[in-house]
Amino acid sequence: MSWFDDSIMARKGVAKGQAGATHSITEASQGKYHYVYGAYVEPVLTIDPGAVVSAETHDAFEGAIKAETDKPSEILNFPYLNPQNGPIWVNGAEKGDCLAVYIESVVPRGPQPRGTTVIMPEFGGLVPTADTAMLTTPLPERVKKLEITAEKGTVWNDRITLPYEPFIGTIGTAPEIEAISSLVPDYYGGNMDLPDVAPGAVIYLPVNTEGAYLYVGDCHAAQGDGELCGVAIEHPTVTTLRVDLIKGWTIRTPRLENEKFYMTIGSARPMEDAARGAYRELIRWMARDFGFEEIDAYMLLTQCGRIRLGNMVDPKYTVGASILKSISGIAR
């Protein structure tokens, strides 16, 4: 039995959609990519729980940066970054439910797949920004175009090749009433840039409105903790998801499960509030579903809890708090 057979998704998921139902969202069927999370546009696809969806995602710039001689400030129209596929309407999803999304694969797309990373004015973790205003002169703009293959990874230069470690930078459901930029992470998911949202993981997303309105995009070929300069190795992909529905499992913020650990995800400023939020939700999860007293879980996580930094550059920072399934009393 694989770990997935005993996952929360497998145990709680409805998965009563048409057997073997598969769908695709191509560039043509997507049409207009979206830069806002909300329930105010028509879904591009309607599915039953248990369906598999493959989406042709764009890079974070919707392909606008084509050469290393390009100047991002002259080409990009901020805040139109992070184009999203979807929204996807999930039949039966209602407020208070949870989407369980198993990430089957993230594969580079294109006849000659390439990735892009850039330095942009007032964007990044070690420079002044609109939210951290300073009189410092901006760094010079720079673009790197990089060859990518799933087998060999990303060629950085003639000495360094990074392994292909893809993940979904931006995924989530519609907020209940707001329409929020796809650059912003929050309780619905969004631009979390958390490397653990990767093939082989299940991400759990709160359903805030009927149909859920699932969005996905901004896939990365590689990224270190923090997405330090603000831009990972952005690349177009074919991303395949299995989308299920857990009725009545109400969660406040996204959660994640993979073979090794359970994780809760918090997004806030300052960064310590993101960590506090993530750890609080993990403690409450342990108390609700794993039989812990909250205070005992609090004490235990002090000894063995782990923190993963998603990004430290977006309008809100993202932190994942996790506990290993190997810890006694957690694995089920």
The other form holds:
There are 4 protein chains.
Amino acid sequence: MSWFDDSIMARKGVAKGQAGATHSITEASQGKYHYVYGAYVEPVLTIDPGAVVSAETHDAFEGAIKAETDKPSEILNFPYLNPQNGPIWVNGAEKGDCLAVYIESVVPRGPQPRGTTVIMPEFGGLVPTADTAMLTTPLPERVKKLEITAEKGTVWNDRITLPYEPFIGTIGTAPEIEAISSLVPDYYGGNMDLPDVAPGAVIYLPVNTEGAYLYVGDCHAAQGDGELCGVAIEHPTVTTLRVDLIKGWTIRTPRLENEKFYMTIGSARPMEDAARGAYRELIRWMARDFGFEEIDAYMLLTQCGRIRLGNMVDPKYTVGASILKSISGIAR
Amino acid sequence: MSWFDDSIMARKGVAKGQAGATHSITEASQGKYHYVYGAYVEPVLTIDPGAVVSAETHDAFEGAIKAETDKPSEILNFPYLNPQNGPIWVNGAEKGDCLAVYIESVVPRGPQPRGTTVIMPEFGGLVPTADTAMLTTPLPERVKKLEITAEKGTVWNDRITLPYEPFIGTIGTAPEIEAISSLVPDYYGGNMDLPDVAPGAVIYLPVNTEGAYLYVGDCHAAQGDGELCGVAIEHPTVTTLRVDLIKGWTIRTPRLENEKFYMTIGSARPMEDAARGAYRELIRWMARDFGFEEIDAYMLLTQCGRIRLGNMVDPKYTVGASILKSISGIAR
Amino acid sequence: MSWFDDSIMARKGVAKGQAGATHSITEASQGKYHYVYGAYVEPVLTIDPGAVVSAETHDAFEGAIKAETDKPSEILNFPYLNPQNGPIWVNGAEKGDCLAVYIESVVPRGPQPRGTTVIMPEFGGLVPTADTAMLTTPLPERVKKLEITAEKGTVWNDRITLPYEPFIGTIGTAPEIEAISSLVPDYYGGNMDLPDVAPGAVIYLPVNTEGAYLYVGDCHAAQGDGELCGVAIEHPTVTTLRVDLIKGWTIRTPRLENEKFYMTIGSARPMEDAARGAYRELIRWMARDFGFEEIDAYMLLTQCGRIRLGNMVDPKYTVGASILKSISGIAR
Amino acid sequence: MSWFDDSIMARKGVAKGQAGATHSITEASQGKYHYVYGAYVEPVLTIDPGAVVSAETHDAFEGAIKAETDKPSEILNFPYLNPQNGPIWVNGAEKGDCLAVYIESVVPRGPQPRGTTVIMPEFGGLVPTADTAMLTTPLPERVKKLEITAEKGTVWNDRITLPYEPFIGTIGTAPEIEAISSLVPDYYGGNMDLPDVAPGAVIYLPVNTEGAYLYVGDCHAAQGDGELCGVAIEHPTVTTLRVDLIKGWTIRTPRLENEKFYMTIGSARPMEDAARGAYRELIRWMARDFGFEEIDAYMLLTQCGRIRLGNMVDPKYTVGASILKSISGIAR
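Next up, the form predicted together with a further copy of the same chain. The previous block was the form predicted on its own.
Next comes the full complex, this chain leading.
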């Protein structure tokens, strides 16, 4: 994990990115899961920087969709969707700081078939929705239940098996005074559905209020760019995070670092605004921390910047903009 | 006010649209103003349907911008902007009901020059913003303080005086579990900045949670379509509302009725989605309550529907879609 | 017509806005109608500034939809839609000049029922299209044939008659080197579907190439804001234009003037970009010709600018931004 | 090149994807380069399916920007930008057919420094443009001239060298009746600026009119996703294409195939519409040619579809949607 030693988390974290005390949040200790990102509830756990937290996450439907004959529109109870573990209070975290969260692992749990994806009315990238309202008749509802193992992946059908490439669909901190649906991605993180938020990566999250209030949930066993029909391969997991705190490193929106690249994450509509926001933040990062003039970073990213589409289905679309560490002169 | 006798409010309201007890919310009785729309705070007032409530509203800057030499970026403290009166608990209101709010009057108050408009960084329709991020340098900040009277209007300069055409910039109910910045417009109302929300009109608001939690604030002395630079002629007022309750009339997004038209209000990005949402809701209204087939309403609105742009500057854009009552066969 | 005497057309036109020689373009003299705006064809008529031209326009379907039992998808032959009269060569017109076109009249012609509107697949504001691609099944096709007279208007059904409020759906000049479908609106005019392009108004069009190549067609007997289902009340007409030339008045996009306001017209996607383009051009106009600083115009339009939505269905959406002449200090 | 033997080009092409006669288009034989995609000019070359054509392409500025002290806004003469080789008439091509173009090589030519990128006013993804109009002052103009070799890549500065990863920025066929600026990408191809259109790939282009009228130009030595500032590393090349014809394989928009994936290409605004168009076309392709039900393809792409952003700066944004051939059961 040599790259990690040189990561921003390892260099700037209060705990230097090193693992401290371990904690777990089980279904029982979590009790009631949460459906908004906010600071109006009591933390379920209090930790010091460096703590390692394992959380039993539910799938996005809280396990309510059990059979392929289920009708999502009858079972699901909006807005009580996308249940989140947490919030976790991080000692010492204050507005203007940054949480650094190293994703240690995402491990599937629960009885088979533990994976679920669905077509449901008014949700998805190629159907009319509450946001992109139209008059045509919705597609028929459909549920697909899937066997998932970390070793074999997801058995889609007789011919197709998708590798297990798990990541966290929803993670973030509390806004300062808002409490926003866990279906939404925004400046504090939330429902970004970005496959790079995966084991082995560090996600950096802005701290907007004392204690940070970290939430996590909604893990996916696999997902394509855009999460096209709106529902990835949802599954319950044990997700393990190492949480550090960077004092005084103020970021406006989530960032991510892994072995290969630095990434900024923008969530907005229309999609070009998500891309603009991500790229501008990357330019500002390169200007503040990597010795570039803004205009030089702008010209260079034109030639080598990379875009990853997270979701094109949530209330805001999410885009990651990144630059490879391998490009000479970029890394620290 | 004969049209009102035939309004939905008069016909369906628990109080039949008639004025009941009067209440007032002064600066003193309000105490702390609010910056989110949500149900996480105690109501400042409890009323029965029919109640008439006069509220002392602040301007969107809570009066903090006092002189043309002020620098908004130094004075304003995001997210503590757009202060709201309320919330008002409406007895009997339950999820699935509708609040009908007849706007009796908006009267300017406070010492002259009581009007304020500003150019500030990262805000406005023709400048880069946090949402539409760009690299160009912001426009210079500017403050304009304006004399306003109901009789004379707003004195813009020696040559131009704008008539006093006041309306409510921000009004709405609490979301069910969210608490959303009062800078945002959405399904529950909020910062719509739509000039039709004016004295003499009835706005219909969905009730998302018991008690409804009605908020109001942000009155404008005048505003063009789109609120182009992001800041209308902001001013403190006494705003008087008659609040009725329609049981079991479930609406998804705000609606409005006045002497001349029925309107639905959509807030979304991009702007075409706001227009789509407003028009679809109008079609569904015509189908449910006015005897049209959906497709007939769609074809008819193609020929006579009207669009009013509220804002093109807030986190969601707001559009009103309307149909004239005068078109034979539309009105009840 | 006193306002006209003070119009830009009357003040700046080569012919001072006065009517000169009269010409007509009949179906016979037109021969082949055109489906692109471009300079690759021979002009059908050559005129001097001041000329008055009456053109027999077809409806947008070239009269091919004759009965309510017709199926548009079987009859229409894309891209041979929206037939245009012209092009008209204007003597003296050069790149950088401006055509000023006073719309004298639009008169319905042809046998009854002469009006047509339709629902057709992949076209309209509330259905999936080639641009906003989705998977849901199209609405059923539908044709509505309508009786239209200038006196009575359009008989929609037993209960509803819409007043005759005709305007020109498509008008413009040739691009410099492009030839663009007459279904598209853009910087040269084209398929704007903006109801203000009506008798009594002057539309100003940029000249992009020698001779200007004026085209016109696609007149509507009525249309709501946005032309929601994509097809207004289409009808064949005799449309009479007075065409003048303004030398050296270079405009980037179409403008319009009538008794009440000055308007700029933007066509773009998403819709906010159409509004941005229109408003910026209005600001620049106010700065160049009306004695404003740009930033003052920006602040003033925030308080009194007006937006008219033309179409929300064509390949680009069209928005008009205007300012009332009545606001003291704006008019010349 | 075993994958090629199983490509659609090899299986369905008139020439079975095999190389036939060789041709070249030099600067001299090309003569006048073209700035629109259309069928209003004489072909510069006529070929049979299977022909191999080498073209001397200019850079997007036709070599006019020679020094870092040049000011693009003074040198460039809009709309005479992005010069194209061609058109090439393909014998036997008729509307409804498909051109299959295997990109054999892109080789840099011309004196050093042969690479050019610039910042120019009103163009780029993070600045106001004619489409996204704003009032802020443009960034300062800037020109960067770069040494490029195929072996070493592009020398960006002392610290950074970018690998030579050339591709074709602009390629396509003529629209049926339109002639559209070579700055625009659309259904016929054009200025897609998609890095996957690279040596070793096959691009499939719809034939809209007899002879197809193939154009090509605008090669880039490297480009990041989105072509952020609007100008990649532009350079003159010798580009070699093998052109085959697939009779009766009607496609609506460009497609691409290489060793690893099948891709569909959408160009639209806003960006989500480009993604929607690309994904819908991929679903339809999977349904027509790969044995999927549409809804199954929709659900599967949700889990494994991939998005590549071409440009976020041209008049339409371009997005490629793809599926890996390696996913069991997808490939033929």
